[in-house]
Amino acid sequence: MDKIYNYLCGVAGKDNVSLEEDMSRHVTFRAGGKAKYFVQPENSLQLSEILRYLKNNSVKYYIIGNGSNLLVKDEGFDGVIIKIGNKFGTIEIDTEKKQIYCGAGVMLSKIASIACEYAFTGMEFAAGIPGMVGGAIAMNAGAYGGEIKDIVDKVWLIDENCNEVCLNCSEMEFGYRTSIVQKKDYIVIAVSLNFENGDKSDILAKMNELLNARKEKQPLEYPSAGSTFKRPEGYFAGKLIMDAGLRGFSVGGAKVSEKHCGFVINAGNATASEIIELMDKVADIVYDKFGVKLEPEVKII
């Protein structure tokens, strides 16, 4: 019998555990290999217990949310993938404090819609971001001049010792596409967000404006992980790629979007290897032409 599988089933329940899980079902690239073990804990106590076991037994693991910034290599992941999904979907609204408390498994777009409904302003930028709250906190997600750090009040996390802690925004060490979560291997379980009162019609208009801009400028009709590369200081990755003559450049089913060169898309049954090869080639060509190093925003495991 498989001791790790049995342990995970004992903690999270058999319905929440699977073997050889196809990870292309859990990442927005719709590509990649299988995870040897896959588990969706139902609460933070289960999560802490599982983490302690894995760490004490030196079992490799990786935490995912919506998989909107992730790619699993074709050879798969020989460890445990822990998904923080809709089991962590709590939402509480405090109209007096103008706060929303939500679990790490809530979609950002859902919180943006709820904020609009209550005429809370500050989260319009997140209306079309295809990620969950946990991942947004971990990488300080942002778009169109806004970042999640701008509205964070407190964050509840599991620390490196598998204990639950609560940090204020000022303690989160937020930076461009980073936070203490990445620096110290923490795991987000919930967050409280601060808002200002606004005009509902203005908020809705702004959200629709940004959503329309996304549809017009981004290849939303294809699987991708959003912006493939981080923004180099003083430059825009998409423009560098376009100026390097790489619009539409492809490797197998992986392709630089013709609509927005900052996006690598799965244009037709791309493998993870093809996506990674394309990313590497794009980065090499941009460096050769302009001396600027492109760093992936996509996490590859």
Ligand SMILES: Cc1cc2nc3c(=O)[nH]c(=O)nc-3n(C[C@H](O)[C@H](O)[C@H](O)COP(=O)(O)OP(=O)(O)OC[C@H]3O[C@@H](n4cnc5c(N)ncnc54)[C@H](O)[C@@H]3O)c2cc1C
Given for the second form:
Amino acid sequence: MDKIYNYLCGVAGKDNVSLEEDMSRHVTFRAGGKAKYFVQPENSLQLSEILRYLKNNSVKYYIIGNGSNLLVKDEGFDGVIIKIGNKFGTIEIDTEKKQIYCGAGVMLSKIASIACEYAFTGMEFAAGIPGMVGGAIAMNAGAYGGEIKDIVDKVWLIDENCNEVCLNCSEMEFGYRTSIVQKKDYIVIAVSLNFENGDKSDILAKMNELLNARKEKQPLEYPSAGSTFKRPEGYFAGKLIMDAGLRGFSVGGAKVSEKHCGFVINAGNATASEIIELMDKVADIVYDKFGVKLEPEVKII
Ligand SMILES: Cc1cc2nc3c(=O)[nH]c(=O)nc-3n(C[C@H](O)[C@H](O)[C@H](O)COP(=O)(O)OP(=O)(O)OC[C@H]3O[C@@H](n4cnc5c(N)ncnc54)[C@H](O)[C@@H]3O)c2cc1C
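I have the form predicted alone already, so could you send the form predicted together with the ligand?
Everything in the complex follows now, all chains and molecules, and the chain you saw is the first one.
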């Protein structure tokens, strides 16, 4: 029997481990290959134990949250995909400190609506980002002038030695769509977020306004990973792609959205290879026309 599979089952339980897991089920692009091993640890102790074993045995691994910024190549991932999902779902509200403490597997939309319930303002910008807290911290997710770094108090992580550490916001090295998590391969397990007291109806109105703006401008009716490319300094990726005449440009089932050129969408049974080929072609054409390099925001595994 497979040694790694047996080990993972022994630590996380058989129900939380699978072989040859179809990763298109775990990414919002709804495309891509399989993970040789897939595990969802139930807590940080299991997580550290698994990480120690994988590191000691030189087994490749990759951490995922809600998969809203990810694509696994069609040939698959020959290692262990570790999902920090709803098992890391603790939520605690401290009304005196105006803080919410939550596990890395809580969806941003859920925290935003709890914050609204408690009339906590500061997170309205994130209500429509379809990621989990861990992914948002790793990516320093942001929208409409806000970024998660603006409200982070502390982050609990597993470090390179598989130990639990707690960092203050100032130690997180947040930058545009990056943080220490990506630089050092840390793993987010929980976070505490700071809020201000606000007015519940104003908070709700702001969230609805931003959600409606997304619905109007973004192709939410198709699978995608949001903005495909990072914003190049001084430009907007979507505008460059549109100006290059690439609106609706497609490779197989992968297509540049007609509604928002910054989004590559899965318009119907796209493979990961088609999505990647389209991204490469778009980047090449934009570079040839405008001399601007488009860098993917989407992580390709
Ligand atoms: C329709 C749509 C709209 C979007 N709009 C926005 C937007 O407005 N702004 C924005 O910033 N993003 C946006 N995104 C992209 C995406 O939702 C964010 O980047 C989100 O923060 C990713 O979270 P996730 O849980 O899905 O992470 P995943 O996609 O699972 O992972 C993304 C990265 O984070 C790492 N990661 C995930 N969890 C952890 C963890 N616990 N510890 C360490 N590393 C981890 C992964 O290794 C990977 O490198 C959008 C996506 C879609 C599909």
